[in-house]
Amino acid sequence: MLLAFEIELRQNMTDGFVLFGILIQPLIVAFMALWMLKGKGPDYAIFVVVGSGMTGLWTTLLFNGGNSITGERWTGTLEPLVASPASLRVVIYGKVLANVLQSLLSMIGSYLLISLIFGYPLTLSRPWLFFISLFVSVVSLVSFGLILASFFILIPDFARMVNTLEFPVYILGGFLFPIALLPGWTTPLSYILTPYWAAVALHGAAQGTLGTWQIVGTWGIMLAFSVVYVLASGRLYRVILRKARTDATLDIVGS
């Protein structure tokens, strides 16, 4: 896992697409959100920092985590990776962990943009709750990444499908505005998304809008989802290994 983490991190540092998704795109989102909320005052600045950082986290998890699998397939190394003695799930976990941790730079970049360029004072109402929430969010998102990565392995053309998932999760996750503004029928969809609970915990801790036990409750929900994702990924990766042995289609590239 550590070797997969290191290699993925090194490759990402030289990939322009990855760096754009981590550093540039969240800054664009932050700038646009600040421009739209310019009449609301500096109280909304920390909300924008957290929200734009969440967009960077989700984009990185969705595209970079999956593209690392696609890259293995294109270079012909996916089959040896599956056949290696190391558990495929552990290797994928290292890859996804590298992508998610690197995407935290987007939150730092948004903080610097808003604080230095716009001059808004940024303070965290409950710092220790915020950083624990961030840690739990990383764990839950990496666990969710195991599920996403399995679909990239099983479905060679899955990379085309994920293009439709980026902005809907921005909206349903409540990254930049409350889901209460959405139609009521969308609320259950938000509740089954780990990114939504991560955004709730981070926004609540940053702004002080949630009580301590409410934030702890979101941690419990995220950790429960993480357990479900890890257990489900075990089943999915057993399916992957069985198909690899019987169908020999891991090296097929989507059209």
Contents of the next structure:
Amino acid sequence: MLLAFEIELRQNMTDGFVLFGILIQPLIVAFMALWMLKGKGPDYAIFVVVGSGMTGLWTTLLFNGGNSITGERWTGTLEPLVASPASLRVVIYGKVLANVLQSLLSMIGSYLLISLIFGYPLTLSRPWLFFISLFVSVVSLVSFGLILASFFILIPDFARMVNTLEFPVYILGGFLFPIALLPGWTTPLSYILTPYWAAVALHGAAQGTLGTWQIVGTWGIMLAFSVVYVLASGRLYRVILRKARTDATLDIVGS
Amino acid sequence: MLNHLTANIRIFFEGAYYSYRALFRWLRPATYLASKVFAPLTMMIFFVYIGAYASGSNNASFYVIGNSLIFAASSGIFGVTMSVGGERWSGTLPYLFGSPANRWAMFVGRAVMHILDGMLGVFIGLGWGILLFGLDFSHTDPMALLLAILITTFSTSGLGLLMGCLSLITRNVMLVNNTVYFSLLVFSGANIPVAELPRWMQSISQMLPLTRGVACTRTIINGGSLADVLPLLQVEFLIGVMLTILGYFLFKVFEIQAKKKGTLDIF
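Return one more block: the form predicted together with its partner chain, after the form predicted alone shown previously.
Starting with the chain above, the whole complex follows.
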């Protein structure tokens, strides 16, 4: 897992699209949100830092974490990977972990932009709760990434439709506005998304708008989701490998 | 003379048609619709709701119009860039540069379908605006609106042609394209009024395509006449022409350099 983590990290450093998703896009979103949300109270700058950071996190998870298996297929390394004694799921976990940890640079970049360049005072109301929330969010999002990566293989049109999934999660995740503004029927959709709970925990801890037990509650939900994702991914990866061996489609792109 | 003209017109329209078809043929209709209709809608909703959170839902039309016009930039930048740069990726650039075809017809033709596609995207965006956010067209001059959208789409396609040339000399074309596209979200006034930006950013806004198009479209939808926006539209058109000429110039320079150095297919 650590080797997969390291290689993914090194590859991402030279990929312009990854750098765009991690650094440029979240900074542009942060800048716009900062301008648009002026006058939303004293804590709005830290709200923008967390929200725009979450957009970078989700974009990276979706495009890079999601492509973890298909990327190997494109480079012709999926067959040796599957043939090796290491579990494919563990390797993919390492790759997604690298993507998610790297995407935390989005939040750091937004923090530096808003704090140093625009001169806004930024303070975390409850720093310990924030950093624990960040840790739990990473665990939960990486687990979610395992499922996403399998969808790219199991659902032929998923990779082509992936562009359509970026902004819906920005919206349903309540990254930069409360989901209470959305129509009521969308609320259950938010509740089943782990990025939403990550945003709730991080915004709540950063701004101090949630009590300790409320934040602990979101950790519980994210960890429960993580367990479900990891268990489900075991089944999904078995299906992928069995299907690929039966149909001999392991290295066939688009199958 | 007449034969030359006929051949150039044929190259212009065939290039337009085939480059567009090559770009989207691999998509299934559902996937195409998802990327043309659903994805832009979600981006619009995201910014409309941030705007609503910031200043109340009464201001939704500001964001709906701004983000609808962004769809023009989406076709103009990504579509046109990939139509030009895609020749390199698909290995057809040597044949293209080896042919005696008129370069101007070949180059500018790449933008035609994307201008129509971009206009369709803007109409879809405005349609979503009517359906979801009650965008009011009761005071709108439809012909003026059509002209504003056409000119705005043309000017962003000019930027796309320029970016397409850059895609012939860089590997990180998606990085450049996405950065330009997202920068337009900031600088064009689609989501932040240009007048509220710092002075140096306003100067950049004024040099870019889309800025005047967004302003004109807002004025027209809010009841302004064609005469009110004509001076701005003229400048928007001029920016499009200048970007197209600059793109064509770079296209020629790239062709000469690539032939001289033998780097047509080298990434």
